[in-house]
Amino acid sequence: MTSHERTTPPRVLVVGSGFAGFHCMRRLEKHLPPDAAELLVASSADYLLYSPLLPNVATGVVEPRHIAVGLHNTLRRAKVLVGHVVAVDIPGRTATLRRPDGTDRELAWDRLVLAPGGVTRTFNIPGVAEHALGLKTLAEAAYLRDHVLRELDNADAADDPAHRRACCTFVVVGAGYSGTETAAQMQLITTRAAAEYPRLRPQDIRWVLVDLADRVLPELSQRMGDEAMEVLRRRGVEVRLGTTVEEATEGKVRLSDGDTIETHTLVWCTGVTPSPLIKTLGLPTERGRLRVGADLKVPGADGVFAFGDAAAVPDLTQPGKLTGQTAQHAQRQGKVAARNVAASLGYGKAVDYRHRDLGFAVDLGGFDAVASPFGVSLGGLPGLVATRGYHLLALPGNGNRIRVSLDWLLDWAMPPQVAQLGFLRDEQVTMAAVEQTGIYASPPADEWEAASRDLPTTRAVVADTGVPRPPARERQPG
């Protein structure tokens, strides 16, 4: 039977509401007629997080809710199911959703769209998982701001000069987009905040940026990297290149160059590894990412599509390479996947994913930024206009755009608010706790490590009569 002849419409389940899953579902609502399919999105949050602006949240420039795009506000037909998909039975065409209350629910599907994103990559360095702070969620960004302000409080009250220096020293690991933005923006805001403490001076604040690469922003051109480096140096950020962290403890960070930095703050911005869900599928991977074709279909898994951070999408513009784990790719892949899912149901024609680089934008805070719209390198104020203009265009929802714009204007016009919110306790902010990686069948591993060993077979899922599995005839491909 074709999808048009069924009495019950096929069910499309999208796992994840990041850039990939969100834009896929949004486009599916446009590609498919209202009665063509039942649309479900399973996500740990009821919003799309516009993660490129997380450093703005950590500095207090942008309010957390303003970069959270509500799914119920933007998706008109899809049913939103809050929870983590922790297991998938591909032959049985079911998925297990773990709700926030800890109960499981079995979801049947006819088309499965895997866009679970990734989790912070730690490289199994001793002490990092226990002592480093991530910057991948709203909770982590809000906590980082609280933590930094608390360290300034402690420094202002300290009588011991060594303890004061440790409180005023902050280490960021990773000189890519997120790490460079975080170090540059946080240095600026802490220097401004230090003026509010009677016993602190701006020169007491020390930010250190560490990376194994030989320059900052290695993904971008030499010119853009050099301009960002000049901004960092002008602000007094210490940049340690060709260096990595060998061990982290509660009060120290030991570097590979032999130096030990006394600090209570280690911010980890070294990229992502695919969601632990990928390891439970028993499907072929490449560098830890799920292997897919250029049409975003998973080979050997009928009706399954994957893309975004968790999928090894071939880069047709550079044969033999994979597309990067960026929001720009995830958003575009989501739109192509939606078209191909619709085509598999008999609506439209499938296409391969092929992209054209639109350039990159790095907000360094204040009036500094570097950007390369359509290959044109910009710095300073022109770079900032291009960077923030790009974010406003890419941020879904006019309400979110207006709120973020007002946040930026207020930051320029008024001094920073030096106040802690205290939403999370210290024991709640380890990366594993915030990203909830412990709920899967096995802990996450670095993507290179995962690629070098066999993956476990898919474990069985437990049925829940809350969502009945469709009859066999309804689960046949359209």
Ligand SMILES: Cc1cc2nc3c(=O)[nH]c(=O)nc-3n(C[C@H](O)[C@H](O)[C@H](O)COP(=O)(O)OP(=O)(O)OC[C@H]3O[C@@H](n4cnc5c(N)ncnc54)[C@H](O)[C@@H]3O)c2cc1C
Contents of the next structure:
Amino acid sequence: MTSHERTTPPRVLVVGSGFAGFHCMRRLEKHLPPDAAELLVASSADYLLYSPLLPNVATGVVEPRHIAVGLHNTLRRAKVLVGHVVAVDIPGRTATLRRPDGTDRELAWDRLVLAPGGVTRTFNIPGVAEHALGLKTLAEAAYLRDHVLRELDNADAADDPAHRRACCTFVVVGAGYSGTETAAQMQLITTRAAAEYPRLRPQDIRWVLVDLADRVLPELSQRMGDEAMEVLRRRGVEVRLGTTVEEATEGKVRLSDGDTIETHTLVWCTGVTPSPLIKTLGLPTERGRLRVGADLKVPGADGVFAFGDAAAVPDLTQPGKLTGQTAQHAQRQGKVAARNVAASLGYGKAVDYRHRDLGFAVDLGGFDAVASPFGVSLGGLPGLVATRGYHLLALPGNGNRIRVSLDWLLDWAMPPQVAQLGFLRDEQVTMAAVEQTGIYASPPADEWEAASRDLPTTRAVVADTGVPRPPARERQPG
Ligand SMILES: Cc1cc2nc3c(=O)[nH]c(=O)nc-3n(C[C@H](O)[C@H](O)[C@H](O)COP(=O)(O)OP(=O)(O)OC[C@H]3O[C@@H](n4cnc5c(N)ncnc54)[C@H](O)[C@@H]3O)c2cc1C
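Can I get the form predicted in complex with the ligand as well, since the one above is the form predicted on its own?
Below, the chain from earlier opens the complete complex, with every other chain and molecule after it.
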């Protein structure tokens, strides 16, 4: 039912509460007078996850809850509905929300804002979906910390030297910002933690960082990449460039250079592919991302907007290119989209999205970081100050900022806490289970083919998951 039939104000439905959806909704609350529209956010989480600090959670430096910005605390007017949007009927202007109890609810909308982000990209490499650990959610970050500490425990108790070596060996794939931060920070924390185990020595700990690229941190300048490389070398992290994983099996990772590494820990940080929801829409995509104009509207789908990691937003500062899948873009696109949604309802003027990258900030743990704010290259302590200052500015909510700052101070002042919390069992943390990639409606048949040409790996990710569909389907008008 549309607003014309409902005689209520038009309804704006925002799907997702990451950087894109959260900032869009926050701005909509500002741009639209209270009676101008009903605002709904439907998201699988009731918070914005500040994902750039996930490596800090995996190391135990920052508490998980401190990087979750609660929607109920921060949104003043919008109604929050927790669940996955699993299907959208664009001509009928409805969306199906699957709630955490497995029931479905149909939501009518007049403006639809699609910001469901992405899921971990696995490239369809054999064994990765079963054996690798992702770092996209809070659950995965908290689990990774527990898992690594458990491996140290196992190593400490092991009598067989080969088993002990495998327990102390950790492989990270992807030398972009998340993989490099994870390898560098985790190496530091595990060598420190090793001192707490009677039979372990810091030199027993081995971290390996693997990437197909020819240098680490390709997002940053060569100089910054070299500086990060120097920190990794100094710490003893083995960096394997021009190399990829060919297969992961129980206890082994086979690399493209012919080497096989015995390990129980494979951390997958190779970026994201758009949410499986995008494929279900049957709309044109570009490299798997939903095609949109510079005004963030979806062509051919009246009243639909999309942006963030899930959308192919043209980069007006570099014609012919798409904007990067970064928080920096997603947050700013959210704000522009709010203006344009408001304009479509008769409030203000629509604008195009245009933003030049402000640079990157990479926290390597301890007092090491590399950053390039506004093109100025900074390393060491100045880099760290810039990196952490940037995160504190970008993290919404004073409560979260204070909590994270205190966590950082405590980390400098006190030894790390070596304790496993055991909140999650192993089978709960496969990437497909955590990211729930198998709950979506199937795309239209011809879309399967087009989609698999677009991004060959995603089809398998969607099909592979084995997450059962709930039997009950409760339909409620929105
Ligand atoms: C470990 C890590 C480190 C990173 N570091 C940086 C960094 O330093 N700098 C930087 O700029 N970027 C960084 N990024 C990238 C950045 O986090 C993403 O580009 C950004 O989060 C994209 O925002 P988004 O809103 O599009 O997606 P997300 O932030 O992923 O948000 C998607 C939202 O949609 C919800 N959702 C998903 N599916 C559905 C559905 N079907 N129905 C309803 N809700 C759904 C999710 O719960 C979430 O709220 C990092 C990412 C990771 C994983």
